[in-house]
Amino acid sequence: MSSRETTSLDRRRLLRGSALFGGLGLLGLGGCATASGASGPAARQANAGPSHFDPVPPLAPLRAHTDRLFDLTVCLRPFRAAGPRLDTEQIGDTLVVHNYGHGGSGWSLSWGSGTIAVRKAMANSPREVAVIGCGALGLTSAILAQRAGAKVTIYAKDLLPQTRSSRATGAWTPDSRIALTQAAGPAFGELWEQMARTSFKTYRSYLGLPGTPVEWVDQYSIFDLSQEQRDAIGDRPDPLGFASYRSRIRDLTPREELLPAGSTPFQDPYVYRSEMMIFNIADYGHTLMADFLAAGGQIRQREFHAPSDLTQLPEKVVINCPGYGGRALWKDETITPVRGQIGWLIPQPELNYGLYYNGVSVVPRRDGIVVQAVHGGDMKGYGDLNETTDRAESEQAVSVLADLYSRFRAPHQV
């Protein structure tokens, strides 16, 4: 079988949705990614794009060369079948409010999840609040606690550049491995929607800021088979039943559209366009840190080995945002690691669109172009504790993209 035939066969084994990144179906995850969602005739009708066609702007080609991989990173996303832990517990004289276990949706849901946690933490109007963790959930919870009137100190072993949150793909993926449908139960869908809508609205205030911490980009998903043909092939295996809630917030983002043949530089017959929100985490994290410190926040580097250590803090209200670290600190066996690897290509300022093609996703961040192999769907990396990087995995993903761009037509040829 030729390499071209193998590539075509692999594509036929991918997800049934018309575009992995289409609308809210985009992959993301904290450092890795996969998306799950409905498909079939009803889903196609719900996801149908507008009847009009907006012309495609000139698209720059991705410089897909393996020698342009300047970094590889791996993270373990903290997945909990029942969804994030947001309960409270009393340890001695200290109230602990938990806020961890968001799978691949930590950045996306951080403001909504933090709002819930801070509301519980501030129930008795404490003057001082401690936050454990300096990742996506820790920083946003700390800022929200400040806005609620508390003096806040963050305690963390690692600051944001070293946290697992910094290895996230940086895409808006609010239901990426957030829960299992049966384990979470029907009530969680309403809570998830509340978190997603709160977060989405908050991100509006970060658009247009210096450094472009948050921005919208076009997203192209490319296939050689029609939607009907992919529907006939069937779903990727998902023996656990990962939850998909994106239909609850379908009104927040534009719907994907199938572009007319020949209207893009891509030669494959089925090209879908949608739009996605991305977080340029280097700039966004710097903005959050600056906002927190400017409001009088303090950061103390400290490692905790047992829940009882929290009682030694001067603050008697603690918002606990340890991410995957919660598995060890709280002996929380409900957390399952989900491994994901990113290959980082040197930034291209002119590359202003995202991409999905043949099991590889691309997020065009300013601090590096995220390239990620996502074959295997939601089960990819599930239960894998290995944080060692695998260069061959990322080189293969870049090679897939090189194949695509070898047939890319320059703008004047379209």
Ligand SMILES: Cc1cc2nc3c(=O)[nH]c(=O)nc-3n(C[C@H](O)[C@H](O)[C@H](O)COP(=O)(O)OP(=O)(O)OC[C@H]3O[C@@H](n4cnc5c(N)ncnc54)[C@H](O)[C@@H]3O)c2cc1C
Contents of the next structure:
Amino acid sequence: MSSRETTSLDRRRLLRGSALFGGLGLLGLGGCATASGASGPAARQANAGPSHFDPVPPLAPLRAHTDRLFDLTVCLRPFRAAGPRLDTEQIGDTLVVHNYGHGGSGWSLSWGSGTIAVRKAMANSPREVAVIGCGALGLTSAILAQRAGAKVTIYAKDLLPQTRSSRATGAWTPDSRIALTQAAGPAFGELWEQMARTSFKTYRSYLGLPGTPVEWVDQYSIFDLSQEQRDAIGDRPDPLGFASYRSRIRDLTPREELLPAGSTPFQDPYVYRSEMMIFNIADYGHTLMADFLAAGGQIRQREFHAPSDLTQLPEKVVINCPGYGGRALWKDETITPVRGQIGWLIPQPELNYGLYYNGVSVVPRRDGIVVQAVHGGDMKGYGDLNETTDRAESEQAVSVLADLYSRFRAPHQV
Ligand SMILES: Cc1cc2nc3c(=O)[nH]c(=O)nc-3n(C[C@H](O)[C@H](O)[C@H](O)COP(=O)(O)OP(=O)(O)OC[C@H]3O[C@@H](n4cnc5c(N)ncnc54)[C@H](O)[C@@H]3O)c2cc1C
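We have the form predicted alone; now please give the form predicted in complex with the named molecule.
The next block holds the full complex; its first chain is the one shown before.
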């Protein structure tokens, strides 16, 4: 393991105290740490942040009322202990390049993972390439194969608005439930860094577009106890040892900062600010579909039942991006479902920041405000393949936020 990586032991230490109080921005969303990549006390200290202090702009209150929940969704993260599957396989006369099993990081790593898959697929310069799947990984792989010069057809049972990808949080969480440290081994850290850096760079080209497919927002993590008090309280369970690679890309994002007491409308004494990149998936998905079709891409809705079905396709190079569907299609039992539920509050255009408070996280997407109960950390939902929504879970999460905002001082009162 590289010295730059956080060992699972370190990670447990970093996460100590967060079981009750969370404290870690996006932990448990896609979901991992804060936008700055900090995870817990040691990271917070190491990350002790900028010496400057930018004043906090006026913050609009979140309208945290359960009757504003306009949708509930559930999705299964396709988790593989060894990390995503990226090897190749020859089936008859068809070369299959796998690109599935990205856990809670599929959107974040998509461009980097797709770049690796497309390089393998284009090794012999095929004129035509098939892509199985129309989620985050399928669409980005298809666009990258077009950019590499191939004529591309996507084959998928469901298209983007119906795929599991469209039910994701939509945040830059590149090492969320991406692997287990032991099972993935040290080499995966290098590969992960390559994928994360390529993706991050590619997302740059989707910023500032009409419709705001991708944007940066401030993120506030709010606590009523100090870091030391939270450290003393307990541990976030991580018996499996989820991998954390964020220290490898610390240079990409700003440091988290502890804000001076009284500088925000939140009444709790410990408020941290970081920044996070978010994906407004309704618009971003449309943008990807439009780009693919504009470049001459074809889409065929079709379900495959066995790997041998792929040999019936006219294309002899196939990039395989079935996500959690790989478990049934490829009989791949190395994929573990990790359930995640989102309660969607009606969008508030004036709400331009995310937050973490008392085991609940909020991502202020344009297509709906994402509210998630994230207590339990990476183990939350692990092994649970129940895709039925649980309204009580989301109502409870909104109630936690209602409590926070009952003590919020509106801008004119600060
Ligand atoms: C609650 C939650 C929050 C998340 N938040 C984030 C986040 O903030 N950031 C992030 O980066 N990641 C996040 N993720 C993870 C991310 O959503 C996944 O890693 C990603 O969606 C996987 O994309 P995919 O394209 O591999 O799979 P999918 O979106 O499932 O797409 C699979 C495609 O393959 C097709 N397919 C499957 N089987 C077959 C078959 N047999 N025949 C034909 N077609 C088939 C499907 O129809 C579909 O088109 C989150 C996940 C969850 C559950």
